[in-house]
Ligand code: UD1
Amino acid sequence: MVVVAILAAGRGTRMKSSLPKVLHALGGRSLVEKVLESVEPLSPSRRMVIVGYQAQEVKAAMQLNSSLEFVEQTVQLGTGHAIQQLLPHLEGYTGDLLVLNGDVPLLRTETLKQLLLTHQQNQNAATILTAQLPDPKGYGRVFCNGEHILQQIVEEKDCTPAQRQNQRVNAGVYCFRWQDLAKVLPHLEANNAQKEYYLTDAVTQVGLVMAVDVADYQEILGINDRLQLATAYEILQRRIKEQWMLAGVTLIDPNSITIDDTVELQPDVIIEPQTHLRGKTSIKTGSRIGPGSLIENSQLGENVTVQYSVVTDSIVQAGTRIGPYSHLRGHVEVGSGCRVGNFVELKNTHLGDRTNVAHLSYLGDTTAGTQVNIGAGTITANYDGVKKHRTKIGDRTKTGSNSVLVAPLTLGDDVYVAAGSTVTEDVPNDSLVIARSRQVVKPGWRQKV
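Single chain structure for the sequence just listed, the form predicted together with the named molecule:
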């Protein structure tokens, strides 16, 4: 049985941010969500998050996950002090406690499993995750004897110049036999350079402690400033892109593409350069996205193409072509076999199958049926300055170029709207509507003036 505790109470001063450090985003998730994600497959019996600095914000950001227990550390006196806050909550608990820093987001679940296994097989009082870093700057240095038995952890600020040369560092990930840790926690002292209660001091007091070196040191990168955030993003991007390429997705010029880890792609999707896939986006097989596109929180069906376009919070069905230079936003649904073309903006709009909006249009709060043709420059006037209104367009209806559809408005099925019309009243099925002044030609005009 294992209880997980995540340290997320610190401010993260070095981020120089008004946002608490653990809420900074790394791809589609915050740092602390990434940490949670890495422990989820271990099926912990409890998930405790220690919050303090801007506790309300951190809680609010994580509230969707109802299995979390939040423990408040009202003043932040160090990582050891943070874990002391668990004492009343874990009274009588006899299992293991897995502690993770909320700012170490790249851990693999496999690594945590390895840590737990070593801990349990050797019946250690504690087992800590360590790494050999080419540049150990900023991390606590870990000293062991030959058998991976821990002797000492010294924070960088407390290191002698000789100790600073040690490249084995503390990852900030620990497995404790809780009963042993609970005994030493109340006796921690803050006599160190930072005047903090260090969890690392407790580690050396609990009894037999082993260190487990992680194979890939990139996993334990801690985020303390924006440089480290950018480095972690690079590592994460490389991982995500490798995963998709091996799963059958073509990335053309992968370095110019970014993909959040919340995105789902099917084999034979092609992503062209300078394309960014964010949030809860999914793209089905045969689709070709980019170059130069941003797709966010959207679902694209099979064989969809998107060129130089922005698509957010939208659903696009199979075989539809978007762009170049289209903008779909705010709950757009486009049917199959549609064409949404050059300089077209769609907002809160639903297009039926095989409907085209090919050039220079704005459709807002609109429902269009199937096989509709929206002529070049058609605009819905959906906003009267106070309220938004809907426009309904029936099946097979065609709007002429430069029509203005003033909402609320319903055009029936098989309606033809003459070019240049400003339509303000509903039009029944099978009608032609002409809503413009008749052309007047005055011959010989120049001679008269």
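Numbering follows the first chain given and starts at 1. Model, not experiment: these values are computed from the prediction. Here the rigid core means the biggest group of C-alpha atoms that line up within 1.5 Å when the two forms are laid on top of each other. Compared with the form predicted alone:
Relative to the superposed rigid core, the position of the CA of Asp158 differs between the two forms by 2 Å or more. After superposition on the rigid core, displacement of the C-alpha of Asp135 between the two forms amounts to 2 Å or more. Core-superposed comparison between the two forms: the CA of Asn342 stays below a 2 Å shift.
Okay, that one was the form predicted together with the named molecule. Can I see the form predicted alone too?
Chain alone follows, minus partners and molecules.
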């Protein structure tokens, strides 16, 4: 049995932000959400987030996750003080406690599993995660014997020249036998310049402690400022893109592409340069996206093509072509075999199968049937200055170029709208509607000199 505690109480002053540090985004999730994601496969019995600075904002950001428990550290007096806040919440608990930092988002689940396995197989009082850094400057050093039994942790300023040659550092990730830790926590002292209670002091007092070296030291990199956030993003992007390429996705010029780790792709998807995939996006096999496109929180079916376009919060069915220079937003649904072409904007609109909106049109709050053809320059005038209204277009209806459909409006099936019409009244099935002024020609109009 394991309980997870995540330290998320700090302000993060070096971020220079009004947003709590742990809520800054990395690859589609906040830093603390990334940490929670890494522990999910461990099936912890409880997940506890220790909050402090802007606690209500942190709680609100994670309110959809009802299984989380929040523990407040009203005054931030160090990592040891943060874990002391768990004492009343874990009274009588006899399992293990895994302690993570909310600003260390690159840890892999496999690394945490190895830490837990080592801890439980050896019946350690504590097991700490360590890393061999190529440049450990600025980090405290961890010293172990040949069996990885912890001997001491020495802050860098206290290291001798010989000790500074040691490249093993503390990652700040711990697994404790809770009963042993609970005995030590009340007796921690703040005998340091910062007058804080350090969890590392507890590590040296609980009993047998082992160290586990992480295979990839980049996993333990923390986020303290925007530079480190950018570095972490580069590492995460490399992981994500390697994963998808090995899974059968083609990325043309990977360095110009970004993909959130919330995105799902199927084999034989092709992503062109300068394309960005965000949020809860899924793209099915055979689709070709880009170049120069943004897809966010959208689902694209098989064999969809998108060129130089923006698609957000939308669904596009199989075999549909989007772009170039289209914009789909606000819960658009496009059927199969459709064409949404040059300089077309769709908002809160549903298009039936094999419907075409080829160029220079705006459809807002519209429902169009199957095999509809929207002529160039057609717009739905959906806003009366106070409310939005819907337009309904029946199957096989066609609009001529430069038509205006003034909502609320219903066009039946097999309707033809003459070019240049402004339609304000409903039109029944199988009708031609002409709604424009009669052309007037006045010869000899040129002013006589």
